[in-house]
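The form predicted alone is given below as one chain in structure tokens.
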Amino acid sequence: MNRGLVGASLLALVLVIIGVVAAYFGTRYQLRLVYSAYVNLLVVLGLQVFMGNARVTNLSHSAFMGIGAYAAAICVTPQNIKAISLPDAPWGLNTFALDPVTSALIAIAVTGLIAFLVGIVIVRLSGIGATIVSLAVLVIIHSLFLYRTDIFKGNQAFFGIPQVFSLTSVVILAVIVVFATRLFRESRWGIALRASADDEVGASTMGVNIYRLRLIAWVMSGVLLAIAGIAYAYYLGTISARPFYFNHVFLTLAMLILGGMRTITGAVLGCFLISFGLEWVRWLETGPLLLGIDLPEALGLSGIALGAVIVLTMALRPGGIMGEREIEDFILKS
């Protein structure tokens, strides 16, 4: 646990330094890019809690992020704006407005409850079965976002959300979540959960309640994803259903796979490598002049690059860049 605190502190220092440099030297566009990277980091850390410890692939994480974002948005958006954007909202959803903190707490509670109900089914499955069910959850929730336009507006923008978050806010959140996920990883629950992933029969024989541990990790993951969704909505001020679907699922999954899904350090490393690396790839898509060569436009190059990252990492280094190592392993000697 002490090593976990040291590792979390080192990662927190890195996150703070990146945030400070961006705040003082970044342009408005660069600040938005860095903020997006921190939001994706919250998503990847939430994904790591369950997928990295239980070794069960989860493809529904963007849906839970969306639930958190929409729940907070519906609660916090001023009543006069909701009367215009959601005139047919059921259950009186357009007749009230709450403060940002209360709205965030309600969003976390709603997402946690839904995660618990879904988790009761998910945790009793393993392998391809759990992955297929998580994919089904993603499709179902996204369909609700799209077709219950009286609540979620579908592909149209849900606007008017108070913009109460800044880069400082998301850096603080990321630091807190890094400590929470790292302490969970080093806790008795985290160790037992990873042991059950390596040898389910052996762990059960030793008295480990695998289903309960998986459910705890799944619900914790859902709560962290809700926090990411809230941070996303509270900064942009507008949301739609489109970002919470397959593209975002594979983006964040690639981040976790590249860095190494079994470590918190890997989650952080993979997130920032892909966030900033993809920005360079998008620049190449526009057909820039590079070293005197006028490159042609290559639309779709970012999708190809993302797929290549997943395939090459799984083929050449299945454990990711970090494998089983955390940041303190490079500093502290056993």
Partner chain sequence: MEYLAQQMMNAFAFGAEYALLALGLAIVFSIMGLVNFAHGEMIAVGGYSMVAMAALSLGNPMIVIGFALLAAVVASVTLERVAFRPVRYADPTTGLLTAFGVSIILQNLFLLLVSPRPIAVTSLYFLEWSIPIGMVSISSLQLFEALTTIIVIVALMLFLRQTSLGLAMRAAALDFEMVRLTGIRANRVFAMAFMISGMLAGIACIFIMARRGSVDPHLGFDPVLKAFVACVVGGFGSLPGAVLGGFLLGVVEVAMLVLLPQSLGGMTDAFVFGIIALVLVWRPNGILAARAEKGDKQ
Given for the second form:
Amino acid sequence: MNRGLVGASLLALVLVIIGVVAAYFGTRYQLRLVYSAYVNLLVVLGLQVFMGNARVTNLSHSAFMGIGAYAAAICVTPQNIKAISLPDAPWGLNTFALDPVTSALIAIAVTGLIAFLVGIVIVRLSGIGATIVSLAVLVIIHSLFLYRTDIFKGNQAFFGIPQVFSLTSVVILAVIVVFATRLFRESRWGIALRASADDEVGASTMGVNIYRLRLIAWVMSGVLLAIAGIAYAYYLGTISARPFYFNHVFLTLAMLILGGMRTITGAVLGCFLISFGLEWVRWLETGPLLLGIDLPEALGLSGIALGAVIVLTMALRPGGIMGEREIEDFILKS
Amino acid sequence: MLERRGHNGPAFRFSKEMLSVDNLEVFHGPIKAVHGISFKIDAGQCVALLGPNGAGKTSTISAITGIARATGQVLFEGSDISKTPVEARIQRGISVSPEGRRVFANLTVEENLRLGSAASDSNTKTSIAEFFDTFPILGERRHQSAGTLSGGEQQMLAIARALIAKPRILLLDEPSLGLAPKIVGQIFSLIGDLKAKGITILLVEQNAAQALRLSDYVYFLNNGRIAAEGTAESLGKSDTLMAELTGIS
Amino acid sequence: MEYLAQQMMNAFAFGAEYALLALGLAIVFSIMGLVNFAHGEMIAVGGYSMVAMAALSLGNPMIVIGFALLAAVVASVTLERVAFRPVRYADPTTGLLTAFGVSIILQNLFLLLVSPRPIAVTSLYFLEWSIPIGMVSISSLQLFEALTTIIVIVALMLFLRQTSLGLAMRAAALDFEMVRLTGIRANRVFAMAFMISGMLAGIACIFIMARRGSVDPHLGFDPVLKAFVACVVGGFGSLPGAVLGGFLLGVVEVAMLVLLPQSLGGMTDAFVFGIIALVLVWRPNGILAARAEKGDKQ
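For comparison with the form predicted alone, provide the form predicted together with its partner chain.
Time for the whole complex; same chain goes first.
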């Protein structure tokens, strides 16, 4: 547990330093980039709680992020804006507006409840079954976002969300979540869950209720994803359904895989490596002038890069860069 | 050491070397299960590897078939097969009846045998019919799925599946494990018949008494090393070793 | 009466398509524990091969169909060699994520090299006409699809029971190492599994293309997601389970299309998956769960 605190503190330090450097030296565009890296870090950490401990691949995480973002957005957006953007909203959703904190709490509760209901089915399935069903969940939730345009506005912008978050807020959030996920990993539950993932039969004979543990991790993951979604909505002020679908799923998945899903350090490392690396690929994608050669526009290059990251990591280093190591393992002696 | 052993053994009827293993080390992940053992089997011999659980017997078999990661040399009929893939070793004439029998439970008895002969050139149809003469019980159950057979029948099927490829050498890994004493007797009399037909056999066993009776030469493994070796008669004379081998004092 | 017969035919045709794809997934999974997310891209490869045929103005339907099948098979076998060999004996999660990555790469390659937009393919429209049978008239395409699926299932069964390689594939589902210990080359078994899988995807591709008439980078996603769900419901790794799951999904989907009011039209899949989730609450390992015990496979 103490090692966990040391490790989490070291990571927190890194997060704060990156945040401070960005705040002082970053351009507006770079600030936005760093902000989205932090939001994705929240997502990756939320993903890690379930995937890293239960060792079951989840593909629905972006949808839960979306639920959190939309729930908070619906609560917090002022009535006059909702009257324009959601004129046909059912259940009087456009007749009230709450303060950001209450809205965020409601959004977390709603996402947690939905995660709980989905989790009841997911945690009982075998690893592969759970992955497929999580994919189906992603599709279901996305189609809800798309077809209930009266509530979510589908692919159109849901605008007018008060922009109450800054880079500072998301750095603080990220630090808190790093501590939470790291402490969960080292907790009795986390250890039991990881043991059960390595040896399901053995763990269950030792009296570990795997389903309950998985459900706890799953719901916790859902809550963290909701927080990520809220941070996303509160900063941008505008959301739509598209960012909560496939592209985001495999972006964040690639981050977790590259860094190593088994550790928090891996999640942080993978997130920043890909966030910044991808920016370079995106620049290539636009067809820039490189070394005097006018490169053609190459839409899809970033997707190929992400896919390649996943495939190569799996082939060469299935545990990711970090494997089983956390940051403090480089400093402290075991 | 090899020479001394090779030419002084009184039970050797053939001098042609079938399989020899030199300084074999076998690994399970990071753990070394076998620490540099050497032994050899001449054509037509039945050689036994005895020893307690965890002595490295099955690891040695796995290294000979190529399933386990190993260093050292495995010579088969004079050529080095240490780097040869598993399938090619089998095709060259090494057949194995593995620990735990591992019959294909979802296939019928006949399908198990067809699979056993699939990789060899021999004419499958006739040889399966021949086999049912040798193993009448399997013939009776030819259309039953292998999972429904009794333990003894499954062991026979596993041996039959290995034999049908007409191997140069037969590796038998714990053929008596978990079987009732009466069935164990049947299995060993079957192995005796095979030996009488001149089939070269490497037998891995915990049931030392039965194995000693059948074998020309015996290696006793402990903790991944050869702790003792000799002809069955010479080992049989050592009371302390016998006590250790058979568990009877 | 006519309406009912029509809908039953629809359900059967949908189910046949899902069953074909689910079989392709199950056959690879049963042997190497790989959840092949890139299966959908084999369908897209078939579709783009038709575009290529049209560009070369080769209109002969037999050539178009044959080439699409060939393309899907070659792509599938190539993937096995290039991408899945390093993770052949890895744990299922590693394989699953590799396949996921491969799928992303292929989709983006289509996007990069061809076009992000749908491309029309009209060469297979000839497969669709209306056959009057008594009072009802059914679609020839659906009839072809149902018949082809039945033939494919029978052929696959014969292959798995009669040939050595087929036996090896069934045995490999239980104990691959032991199959190698009988001297059958692992590479051949894997290659055959992917060949069959690609062939099944190619066949499904022909029907999908004949119905949709266009191909885009995400062509395979929807049908393969359904096929995955069919596999999970039937019991992952079980071939009969894949077929059963496929047809069950077809029936549920058509029932939803018929029963749901117009206003919920876009939500059909959500309802289909919801119902399927209930089946999984009842039987978490699928209806015909494979016999392999937990901890049995490495």
